[in-house]
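Quick heads-up: it's one chain on its own, the form predicted alone, in structure tokens.
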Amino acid sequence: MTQVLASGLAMGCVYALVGLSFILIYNATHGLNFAHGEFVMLAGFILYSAVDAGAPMWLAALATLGCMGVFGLVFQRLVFYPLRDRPFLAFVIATIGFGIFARNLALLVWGPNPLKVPSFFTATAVSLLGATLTPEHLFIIATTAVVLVTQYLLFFHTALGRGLRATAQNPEMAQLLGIRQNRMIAITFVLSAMLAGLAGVLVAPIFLIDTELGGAVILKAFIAIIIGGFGSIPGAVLGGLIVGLLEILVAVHVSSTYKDAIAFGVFILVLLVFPRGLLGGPVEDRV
């Protein structure tokens, strides 16, 4: 059971990271970026290319995060910025179109065959509390914990974090106070892309990398943020852990065939009982 729970928590952490990156964009722009799954996929492919070129895993991972940060800035300038004054649906459609473009671009560059990234660790198992666990799962859990603490410190104990939160809560007032709104939104896109890229780096050694990797991850992450409460950062973390644990428990004790169906069933049940999610705010704020 310890092994099962560790595996579920690890996947839940991945969903939480992607959900956090999704929520950051939503809170800053009130736009839904459905290309986040492709961010995860591209990070996996970039990591593979860096390792294939001979870079050590740690250096390849850092290079991937740097590339994703630049990619987030380019995405903000080319996709969001021209549509910032357009209706809400315009940005949503643009992100869906970009997702299709990114998948086809990855298909041309890396081909249709799934690729495998080596593990960060030489050991295949770690003994902890009498259970044999994979080091990748422990690494994912520990990394996510560090990211959450770092994000909290950034947003609540730095001037940059206060500027980001002010822009998300009241853009007009933030501008009156001298906060450069466009700069804060650009930084948000960079942070969001790096979080999605980190999720891609963490899952790459566990799964085979192909053009469909991002679709599966963003779907579960989206379910997670709805369960936790749309727009709530703690809710995204809680929802991610719930989905990850539910997924692995169903796969082990029922059948892996039904894990997605049961996850959707829980998603619908939560919406019926908690229309705003477990930690969500008022409905009118989300709408």
Second form
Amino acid sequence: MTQVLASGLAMGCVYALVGLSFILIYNATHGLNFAHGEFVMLAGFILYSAVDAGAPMWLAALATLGCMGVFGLVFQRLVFYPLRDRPFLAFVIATIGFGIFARNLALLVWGPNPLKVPSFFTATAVSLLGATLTPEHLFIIATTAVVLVTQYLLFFHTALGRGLRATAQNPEMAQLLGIRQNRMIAITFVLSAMLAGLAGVLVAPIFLIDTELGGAVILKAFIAIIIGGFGSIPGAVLGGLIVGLLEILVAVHVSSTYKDAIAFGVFILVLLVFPRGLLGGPVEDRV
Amino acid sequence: MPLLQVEGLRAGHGQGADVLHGISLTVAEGELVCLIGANGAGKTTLLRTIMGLVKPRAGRVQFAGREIAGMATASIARLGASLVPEGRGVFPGLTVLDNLRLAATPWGGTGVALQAELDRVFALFPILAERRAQLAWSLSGGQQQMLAIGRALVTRPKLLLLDEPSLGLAPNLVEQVFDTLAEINRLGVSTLLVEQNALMALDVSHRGYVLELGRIVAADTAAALRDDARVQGAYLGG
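Counterpart to the form predicted alone, namely the form predicted in complex with its partner chain:
After this comes the whole thing, all chains and molecules, with the earlier chain placed first.
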């Protein structure tokens, strides 16, 4: 049972990372990045290439995160920036287009066959409190915990974090105080792409990497975001953990065939009871 | 050379018609100048155009010796112009303290220098010191106005621009806000004040402009405008 919970939590952490990085962009720009799943996929492929080129796993992972940061900047410049003054739908459609482009580019570069990266660990099991657990799952949970704490400190205890939150809450006022909005948005895209990339790096060893990697993760991350309350970062994390745990518990105890159907059923039930999600709050209190 | 010099400024929203039809005005170093006019005269548009939030279509805006027409808002703010917008624009999800600290961005203030600015604001508005850890949305309207003005001061402005600071405040608070603005001006901050409450505005100002349908129709000392029959009829209730 502990093992089941650990694996559910680990997947939940991945959904949480993807969900919260999606919400970072939404909060800063009110844009929905429908290429976000492809961010995860790209990170998986880059990790594979780095390992394939002979880099040790830890170096490959760091290199991937670095590449994703640069990629976030380029994405912001090419896809977001030219459309920043257009109705928000223009950016949404551009991201859908970019998603299709990225999947097909990946198909050309890395081919149609699913690729495998090695585990971060040589051991296949570790004992903890009398339970046998996969080190991979513990690593995902621990890394996510560290990242969430770091992100909290960044957002709530640094000048950069204040600038990022102010830009998300009232971009015009932020500019009136001398904060360069375009720079804040560029930083947001870099952070977001790195977090989505981290999710890709974390799942790559337990999944196979192919062009559908992003799609599998982003769908669950969307559910997580909406259950948690759209726009809320703690909500995205809470929602991610709920979805991850729910998925595995249903698969183990009810039916693995219908786990997605049941997950969606619960999702609909949550929305019936909490139309704005668990941490969404009433409309007038949203900031 | 005055601190702010606007010449022949034209501006409007989006593809729409001009809202400002060639505005010229100046604010000298140390002056408190008010701009009065009815709803829809273009007062807010004028302030927003000076700050670069609305792009000017023609004319010049010179501030602190630099041409700022067409510059990015953040750059204008960094030159030392600080707008307190209508509706105050506090960041609702940030604490009072974070709202204030953010305002040190134009001069990159940290540490002791920033603390000195915060202490000045807290001396001016003691209630903000008491509520420093509260989120800004939980403040009353008057307290939010104090926060907005205090925050503008933390930017170390050469020029303070205020858009309807009395809007939505109880009468006793309005008086307090105007007293504070006069005090801030005495401390050396040049101010351009936009107000519908013409009498209050003229009481604290050195000079005033009257704006009607996007044009300046009168410009004089505050005392002269207060005695002007047209201004009395239109804006001072008789």
